[in-house]
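Presented as structure tokens, the chain that follows is alone, the form predicted alone.
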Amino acid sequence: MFPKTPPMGFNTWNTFADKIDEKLIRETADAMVETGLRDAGYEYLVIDDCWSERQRDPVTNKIIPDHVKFPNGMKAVSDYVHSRGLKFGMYSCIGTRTCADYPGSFDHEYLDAATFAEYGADFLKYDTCYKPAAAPSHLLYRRMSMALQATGRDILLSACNWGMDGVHDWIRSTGAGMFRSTGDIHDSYECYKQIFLSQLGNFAHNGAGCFNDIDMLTVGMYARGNAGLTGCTDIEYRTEFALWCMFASPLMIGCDVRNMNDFTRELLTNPRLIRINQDIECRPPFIAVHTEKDENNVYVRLLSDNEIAIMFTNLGDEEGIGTWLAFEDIGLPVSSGKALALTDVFTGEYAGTFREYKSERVKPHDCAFYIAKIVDAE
């Protein structure tokens, strides 16, 4: 599948890990509809690891669903997800076993792809554990991509490679629609901060057809669940979501969407943030102001419709860092006779029209985020 904008959805792993079953998936599908997530663009509901029996079926050799967790089979689950206007995602691994020690797809790619298609899968997260050393990753991802295409069903391949083996150089050639380029995220400010900063050199490795996935969101977890760790403040969650949107990363929710508070729901469905993430031109951001440790950088991204996203950050701990952005440095010199009319991305409020420069004093772990329009200077 060739995604034109970053895929959006929900994945079970961050909160539930192995504690998944048919009831949870049905309730999650219902919640994605009732909370407005589906209508905001979150279309995939993905079951991660631990969904199958520990061994393949001795007669058919197929991977089969855990009969206790999914007593009605996976097709029934898929049908329910589809009935709610959502798409259904599953999980496997390029190795002999999955990361949680369930059957992997190594040397069973075409059988497993056909099985996932029978279940009605629209998405396959494909992990990297227990890979035979002699088998190159690029070949194994290409093999599953070809197997999925051979089913005749439109299934998005989400390669979960963790950024190993020089993945940025070859992943697009495999046919994957998105690829994990980082280690696992955990619910803490320092974790997501380091994940984002690790990708500053990879902005160009992202675009229509194959999106650089910097892992599932921890927004709204509040230290609960499998990846819970310390949790974050609401300001830190707001910054996390803003960074993911600015980077044009796939947006895969990891919190329990059945129990979101109002802040989490409103943040995840903010139409201006999603508009930046989903911009049809898929241009990468660039660093307009580069600072020590990259903690107070200013990121700019050219959007369609004569719009520009501008993000001032303070990823450090020092109070009230001031940052100054000269519009000359983003391509708007004074001689142009133009100015920028700014709208606050978080509130939707008009923030003023500025010529030559914009300065911000941002609090620790926070950001200031604007959508700008080029207008005639007065």
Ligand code: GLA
Given for the second form:
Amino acid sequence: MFPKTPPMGFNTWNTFADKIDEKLIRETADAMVETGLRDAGYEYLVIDDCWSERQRDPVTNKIIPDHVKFPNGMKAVSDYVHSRGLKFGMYSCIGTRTCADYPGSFDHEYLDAATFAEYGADFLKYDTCYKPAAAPSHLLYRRMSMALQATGRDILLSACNWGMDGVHDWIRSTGAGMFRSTGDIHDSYECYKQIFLSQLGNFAHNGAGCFNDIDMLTVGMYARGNAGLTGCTDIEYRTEFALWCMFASPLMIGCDVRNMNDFTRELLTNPRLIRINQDIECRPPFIAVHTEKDENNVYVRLLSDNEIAIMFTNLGDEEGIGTWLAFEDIGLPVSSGKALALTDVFTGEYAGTFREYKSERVKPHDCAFYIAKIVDAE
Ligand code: GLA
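Next up, can you give the form predicted together with alpha-D-galactopyranose of this protein, since the form predicted alone came first?
Once more the chain from above appears, this time first in line as the rest of the complex follows.
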């Protein structure tokens, strides 16, 4: 499956880990519809690790759903998810076991792909634990990709190998539609900051067809659940979401969407942030202002419809650091006779028209984020 824009959805892992069952998935599907997440573009509901029995069926050799968590089998769950206008995602692993020690798909790729297709899966997250040392990752991702293709069903392969084995260079050729480029996220400011900064050299390895996945969002977790850790402030969640949108990462929600507060719901459904993330041209951002430790960088990204996204960051802890974006440095000298009309991405309000530069004094862990249009200077 070739996604044209970053895939969007929900994944059970960050909050629920092994505490998953049919009731949770049904309630999550309902919540995705009722809160407006589905209509905002979050279409995949993905069940992560811990959904199966510990061993394969001794007769058929198939992976089988846990009979307590999913007493009606996976097709029933998938049918319900589809009935709510959503797509259904499953999880497995290139190794002999999954990361949480359930059966993996190594050497069973074609059988398992057929099983997932029978369930009606539209998405497969494919992890890297328990990989036999002699088997190269790229071959194992190719195998599952071929196996999914052989089912005849359009299933998005979400490769999860944590940025190892030079994955940026070969993953696109495997047929995967997205790939994890970092280790696991946890719900803390320092964690998502390091994850984002680790990909500054990889902006160009992200585009239509195969998106660089900087992991599931922690927005709205407030330290609850499996990946809970310290939690973040609302401003920090806002910056996290803004960075993921600017970078064009897939947007997989990790909080409990049945219990989101208004701030979380409004942030995750902000139409301007999603418009930037989902821009059809999928151009990478560039670093327009490069600062020490990359903590006060300014990022600029060309969008479709002659729009431009501009983001001022302060990922450090210092108050009062001013940054300055000279438009000349992004290709708009004063001699052009043009100016930039800015709209605040968070509020949707007009923020003024600027001819030579825009400066900002961003509070620690916050960001200033604009959509700009090129207009004639007055
Ligand atoms: C790995 C992945 C996580 C999650 C767990 C499940 O750690 O990176 O995203 O899928 O496995 O066990």
